[in-house]
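The form predicted alone is given below as one chain in structure tokens.
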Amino acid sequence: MAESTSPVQVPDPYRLELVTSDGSRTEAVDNVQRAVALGFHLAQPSDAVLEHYATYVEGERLWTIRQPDPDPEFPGLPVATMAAYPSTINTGHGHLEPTTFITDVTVRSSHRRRGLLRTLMTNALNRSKEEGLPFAALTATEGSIYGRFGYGISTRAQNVEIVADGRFKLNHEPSGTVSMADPLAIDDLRLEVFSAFHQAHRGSHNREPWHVDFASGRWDPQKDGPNRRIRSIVHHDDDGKPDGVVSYEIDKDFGSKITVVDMVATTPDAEVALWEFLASIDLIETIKAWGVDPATPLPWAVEDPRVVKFTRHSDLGWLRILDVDRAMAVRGWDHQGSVTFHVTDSMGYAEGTWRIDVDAPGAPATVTRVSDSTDAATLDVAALGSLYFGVGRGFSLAAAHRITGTDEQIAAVDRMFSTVDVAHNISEF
């Protein structure tokens, strides 16, 4: 069922509607998925895809924009879509903070440059702010869209290609044990390992239920059905507790190339042991994976570092700070000291000047809003989002003219926002 709502000004003659989703398939939910498929150049969804989509978006807010009927192009389909739902991000030191996750953002090609994306985004951010959520987060298919709405790159991902033709040898013996597992029989284990990963890694974003189905091969959107080539491996620590799990696909019968579908490792030993097992599989010459930890020990753990090649570095998570007071209060701070900064925000949510005081590494910050910005570095809210998990550095952002101030002010920003750990997010959404 669709509910009409007008929390923001909608360009005439369009109307904003909320499609409610209870997990069951309806015409309205089907039409949202058809519009999403159109926007992302996907094949027209089959009945099986529509059934799965209805299940996966249960409880999400499916915001749509429609034009007056009749639609001469695609009757019944919205011209713009955006899904939003609450989840959590790790802000450092194990704290998981509620956040609005935004996905499935599309505007039909024939309706661009009419303010429809801004309407959807303003609506979502307004509601998040009203509900007391300090952040909104998304992953992006294009890098030039979301900066204008105050999002900054907050986590990065890298792809790796590993030579596994016999030259892959570790310079140490990882602890724990590795064994194969029926990929369809370890759903609870996958959730357990990811929960531990999410709790342990700054910048981690919580996952939607579809990740388990995808990692198990139960459902592959590229195949409109199961992927029977999926295999899984589990790592247990010395106490027998699972702390790593990987799902992978071999390219063909008697194939020589592995593509890692999903890897979750809570410790460096678990990660390295999983790589070693994959490289030991008969006939395999190449392993390819995405989303590898930016701080992976892998190139340092092999005797020949040239068997590990990083083939792509890209952004993954984008963070939009809505409530600076709350965001700074829940952040895990690794350095003692003080910093004052002024935030500019064209949308108004985070405009102001704040002083942060941290009495000791690991201690919570005292966050004070101040009226005088003359003794403060100035940065835009997107730059603050990039600083937040430590991915963006103060000096780099200043060199890019995203932060202004004296050398001392910029040095204070750089030092206070730097982190001992490296942010690692493995969740697309």
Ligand SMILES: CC(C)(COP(=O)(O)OP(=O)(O)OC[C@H]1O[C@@H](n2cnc3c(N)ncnc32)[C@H](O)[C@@H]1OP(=O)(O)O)[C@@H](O)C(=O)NCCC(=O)NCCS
Given for the second form:
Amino acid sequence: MAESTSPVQVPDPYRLELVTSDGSRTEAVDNVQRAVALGFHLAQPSDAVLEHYATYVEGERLWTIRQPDPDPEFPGLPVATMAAYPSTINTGHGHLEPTTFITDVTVRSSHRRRGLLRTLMTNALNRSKEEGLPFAALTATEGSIYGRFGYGISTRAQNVEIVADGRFKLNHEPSGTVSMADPLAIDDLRLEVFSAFHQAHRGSHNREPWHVDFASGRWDPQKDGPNRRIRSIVHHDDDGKPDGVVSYEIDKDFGSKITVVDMVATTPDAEVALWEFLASIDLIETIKAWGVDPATPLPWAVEDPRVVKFTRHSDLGWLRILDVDRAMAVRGWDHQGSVTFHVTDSMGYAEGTWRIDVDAPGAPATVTRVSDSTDAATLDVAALGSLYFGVGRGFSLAAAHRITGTDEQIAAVDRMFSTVDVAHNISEF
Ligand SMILES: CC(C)(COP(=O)(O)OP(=O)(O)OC[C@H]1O[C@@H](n2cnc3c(N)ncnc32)[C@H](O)[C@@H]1OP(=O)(O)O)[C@@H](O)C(=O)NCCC(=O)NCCS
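Same protein, different condition: the form predicted alone was shown, now please give the form predicted together with this ligand.
Every component of the complex follows; first up is the chain already shown.
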């Protein structure tokens, strides 16, 4: 069902419309997915794709922009799309904070650079702010789009390629046990292990439950059906509790290359044991994986560290802080001390000066809005997003002219925002 709403200035002659899904296919929801496929250069969606889409976006706000009817190019299709839904991020020390997740951002090629993305983004951020959500989060196809809207890179992903021949030998015996599992029979276990991961890792972004469809191979959008090559292995700790699960695909019949589709490990021992199992599979020569923990113990846990090659480092999560008071109050702080900073925000949501006082490592911060910015380091809100999980360091951002201030002010930003743990996010959305 489509309903009209107009909380932002929409460029003439376009109109903003909200589409929602109750989980079943409707013409309006189908047309959103068709527009998304057009924008992302995907194959035209089949009935099976449209059915899955309607389920997956149930309850999400599918914001669309339409041109006056009849649309001469694609009757019924919106020219721009953006989906928004509430989820959670781990802000450190096990705190999960409600956050707006933004995805499926597209503008039809014939309507680009007319301010339609800006309209959709302003609308989504205004609503999140009104609803009291302190953050918006997204993952990006291009690095140049979202900084202007106040998003900063907040988590990173790295890819590895592992030599899985006789050279792969661990220098210790990880605890627990690894076993194979029917990929279609462990949905609850996958959800349980991810939930433990999400609770344990600063920077983790929650996943929608349908993620298990991809991990199990039940549904692969690229195949327009199931992926029957998916295999799964599970790690149990010494008490028999599952704490790691991997889905992987072997390239072909009798193949020698593994691609890890999804790895969730809540402890270093679970992670290392899962790698070892994959590397021990007969006929396998290489393993490729993405989203590997930036602090992975693997290269330190093998006798020959050159069997682990890091092939790509990239941004994963982008964080937009909307409410600095709340964001700082719910952050897990690892260092005692104080810092004062002034935030600039061209969209106005987070402009101001704040003083943070932390009495002891691990204690919550006292967050005070102050009127005098004389003794404050100055940074833009995107840089604050990059500092938030400890991924961007204060001295690096200062060297890049993203933070200005005296040496002491910058040292205070660097020290207070640095974290003892390393943020780890494994969710693309
Ligand atoms: C990226 C995309 C959504 C931009 O939409 P758009 O309606 O053309 O963007 P707008 O006209 O609202 O532009 C807003 C601002 O972003 C800039 N911008 C837009 N797309 C950009 C891009 N790909 N790279 C750099 N800057 C970009 C514009 O120049 C403009 O800057 P300004 O406000 O400082 O003048 C659109 O080109 C698209 O659909 N691309 C393919 C799908 C895609 O990549 N989606 C992003 C998914 S994460």
